[in-house]
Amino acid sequence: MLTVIRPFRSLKYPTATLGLTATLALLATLLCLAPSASSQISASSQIAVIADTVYTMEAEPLVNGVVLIRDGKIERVGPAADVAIPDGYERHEGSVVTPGLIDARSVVGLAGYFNQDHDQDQLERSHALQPDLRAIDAYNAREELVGFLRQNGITTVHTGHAPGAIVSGQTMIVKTAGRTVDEALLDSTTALAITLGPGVRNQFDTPGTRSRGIAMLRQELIRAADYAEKRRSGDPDRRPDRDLRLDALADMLDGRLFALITAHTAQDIMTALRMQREFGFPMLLDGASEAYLLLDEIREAGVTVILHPTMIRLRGETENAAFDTAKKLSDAGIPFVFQSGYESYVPKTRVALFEASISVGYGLDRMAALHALTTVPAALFGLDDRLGSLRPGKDADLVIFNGDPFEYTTRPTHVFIDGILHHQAE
């Protein structure tokens, strides 16, 4: 565990009643006047970012540290004393840096801000199965959720469509900027989306139990498994004809793919696990409500949780989400990320840094809380050599604090996406 040079400052609220509340204001305020994704403030080149702490993620934070960027990659990282600033370079200051963030589980760019047909493709409920649906071919960049998200320094988001459905379509993963799909995307299947529990039922008449969701998932990866073996025959005559829906499927049994499986209950979180032994697709436990109930079983299965939102509604399957299951999960060993999930109410997204501010303030490691926000979803997702941290070479993803980033009243100053400079606090 690195050690914190310059210390965070404590919490001064009770955060649980007081994240919700404050974080609920705040969206309604900065929706009204957050920009559109494609802006920019600025577009240097070449950029000096200088800060009381730089939180690295590769080393011990840095006092009076300074970062270079060059052509949108990092190009310098050091104390002040060691690393000169050349003639030229832009200058940007404040009081904490760190890499840009990353969003482990989001439906945003699917699901709109307005909360009207137009904008809520996150969710198809014309049949409980569809693995061929794809994230890409309805991520709108230009959302203004993504905006939102950028501004509260989210760089990176895994979005696509939403739990609800047994197989509801497929993720991806993209950066907070651009002005077309294409400009943002980073990775175009990351995962299939799978629910399991009660959340189907409330979506569509078929399945109504656990156990026919589950007989139907399994069928349909019965039938992947042997279109899959057939797609890698040699032989032409074999190979089966095109199917979408068993592609995605097959590409999720031969690795290509996470299985993304929300599951929140004990009951379901172990049906999770005995599926993924079954079938050995790569698994992220995504939900995970009662996951304390079950670290032995989980660590055993060594799968990461992409831990649900810290301050989520409790109630029905997420009854007994705790707000300190972050720190149970670190202190047992288990690799987890932070997420703002789906919401289906306006504004259709929380703040992932939000959530993990809550778990700092319920026992879980600062530094802990910030590793999973950057470097373990960017080596989770296989971006650690573009992301999560700031070192030369890296996108110079970065953002700037004027304070603690864990502080109720700390904001992003800065928010850099390639080395160009998306938002700066007025």
Given for the second form:
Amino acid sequence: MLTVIRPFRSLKYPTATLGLTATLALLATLLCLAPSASSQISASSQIAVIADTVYTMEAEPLVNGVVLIRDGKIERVGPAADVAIPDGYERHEGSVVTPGLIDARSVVGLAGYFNQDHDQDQLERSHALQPDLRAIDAYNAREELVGFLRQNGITTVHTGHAPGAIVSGQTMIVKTAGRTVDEALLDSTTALAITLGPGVRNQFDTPGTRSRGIAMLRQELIRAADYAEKRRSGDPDRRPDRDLRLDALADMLDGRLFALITAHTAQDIMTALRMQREFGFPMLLDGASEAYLLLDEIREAGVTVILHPTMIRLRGETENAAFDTAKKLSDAGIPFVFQSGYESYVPKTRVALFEASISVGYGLDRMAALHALTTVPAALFGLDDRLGSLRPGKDADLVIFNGDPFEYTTRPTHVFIDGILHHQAE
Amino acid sequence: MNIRHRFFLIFVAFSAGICAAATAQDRPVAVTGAQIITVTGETHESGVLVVHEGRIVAVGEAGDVAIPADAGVIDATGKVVMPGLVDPHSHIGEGDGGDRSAALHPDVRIMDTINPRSDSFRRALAGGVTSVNVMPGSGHLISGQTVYLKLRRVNTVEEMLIYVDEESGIYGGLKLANGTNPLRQPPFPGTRAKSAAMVRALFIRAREYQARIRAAQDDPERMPARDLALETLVEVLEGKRIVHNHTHRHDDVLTAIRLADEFGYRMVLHHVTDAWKVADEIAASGYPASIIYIDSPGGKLEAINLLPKSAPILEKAGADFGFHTDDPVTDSRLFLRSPAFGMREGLSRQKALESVTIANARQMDITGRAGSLEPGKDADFIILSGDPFSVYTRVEQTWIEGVKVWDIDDPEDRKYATGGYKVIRGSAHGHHHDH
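Mind pulling up the form predicted in complex with its partner chain next to the form predicted alone we just looked at?
First the chain shown before, then all remaining chains and molecules of the complex.
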């Protein structure tokens, strides 16, 4: 069995760009008298959150817990009896507190809610293999759908290019706050979005079959392996001319990016696992409608499943999706996370929390579901030093709910990102 | 009209006979111990529901209701019983409607294309749906006639009909749509104004046709030639067939109201994305609204304002409204989730209950049969594991006319609740672009 290499967190792109963007943003702020598009509600830097139940995700839930926030970070967490709230802290109270939720796979920001050509940048159809397409170059931080996820407790989203091409492009991780991609960014290059199965031939003339698509991908990966080898050379003369497509694939083969492979049917899942064995890339298995047929194989491969939205429509390659697959993965000891996924119609995005709720309704343990929305994706993406649980020093991303977070009738009343209140229910 | 429906009435009589046979319930059944939500009356905390020969005989608190000695007793202690759900807008059953030859197809019947063995019916039963208005799509100004079905487990669509109007032979409504869905190349309209003009022109022809029929005074020699399209619209003009009008944007909602007012037909507004913007106008119009809950706004331009706050705002405005699934747009198995999300936004519990039962029965003219647990109504009910609006609650049994038609403890039935393993096939095709 191959060891799965956790990718290094890739560097943000050059600071010169950041500087220019920041300058333009400042100018825009100075020149524009219109209200800011920022969702920021309160700018207090010292906040106390008090709730009947606090799911820290570090230990057992706290009853009558307090979370202190200072300068965007979590300062202290504990029972109200032990944590005195200092003077000057803005107080917010509620029923249940969880860490900010993490949506492990989305296309929001590239895909917009109008669903018109001008706001659909999630899939480029000029060629079926385009690993050089960066998510950062297409992300609209002010997209309504991003705000919609934020209102529903999603504070971090892994988003980017959609399923539908052999390699449709890159993905990235952002907070659901920030007026620009630079402000939102946590990781600029997280994975390459790869799709197996009939979804590709619906978009392109070539490949026209599953096996043609795999042949194209393997050939390109073999070229990329050769490129990666030459790229490592100490001799500048031996290094290849820079090729953005091969660069990205070589990064994946070097273990710096995930192969995010969307595969729904059993044969496509097995093909994904076969590719992973051949090339040794770190892999995320996305979709996986028929995962329940292959529990042993998936567990042995050691991959994490980004499970299809529980309520995904049942047609074509997803017609065998089931409401209880998350429970089966959990019972089998297979790590999994939730996603909002990609929708071509209504709803334009799903909400990972709602998808987890249905899984809970169909037997998944509640704590397992909460972990799959917090600690599991934080660790998976190498961001557990900042996200996923309520621990002093971590980012102050947290959600106050007016009841059980999974109940249909419950809603988030407050959403904090980096210690800033971004949503407060009327 | 009688002459023209003679043959159909023979068919009706035949199908009614089949219906009776298919739903015979000889022995009384008593459900005991459950919280029984009647919807239109009291909720009985430890209730008894007695059903016999397909009808509700009695419902009330334990001790107040006599249980027949020969009754089969179902101990539902700790469970919740409520009326079978009524879905006034669904695309289950694999039916189709009008084609590209025209934008107006009042003569097209979805009834002729339903697959009674469709797995989608089982899936809906798993969600507690017992009565449903199955509609053709919204890609036409008039895409065809709808059909009201009970999800009885039978082999023919005739056996599934909820009712057939004895005089007119009508067993469903008529689907209309405005807004962007019907806008295409000719012969379809290219603008909203053209859409309204085409619908008005056809209804004016139907009025003339109606006048010629009346003038004939049942004299076969003077009757106009049968015209299936105009005949259907005359049924609408006479209030015998309800118009189900797909509409999203606030101005399209008002256009639908304007046309219904002009011709005096009965109408239900469907989807009504912008309902929260024109709630007072909807309430004042008296036309009921059938709304949908979707997990996010957007996905089509007309749906960018589709927000769950419509439900409490319509309630506050005093409008008559309910929810529909538009299955496969939302899944029949999760129909109760829609009013629950309305409650999340402030909808009252009572209106939430009505919005999947009696309010929808009103929209289909079946309040005498369905939508509440009252003596004399059809014995359509569901047994739930807990509160109807909790994510942790499962539909455990679905009963239609005193016959258990779905049971979570039956392994074959249970598959339809969870899905997977090829049990659900082909039920979510076809309607994708016509929402």
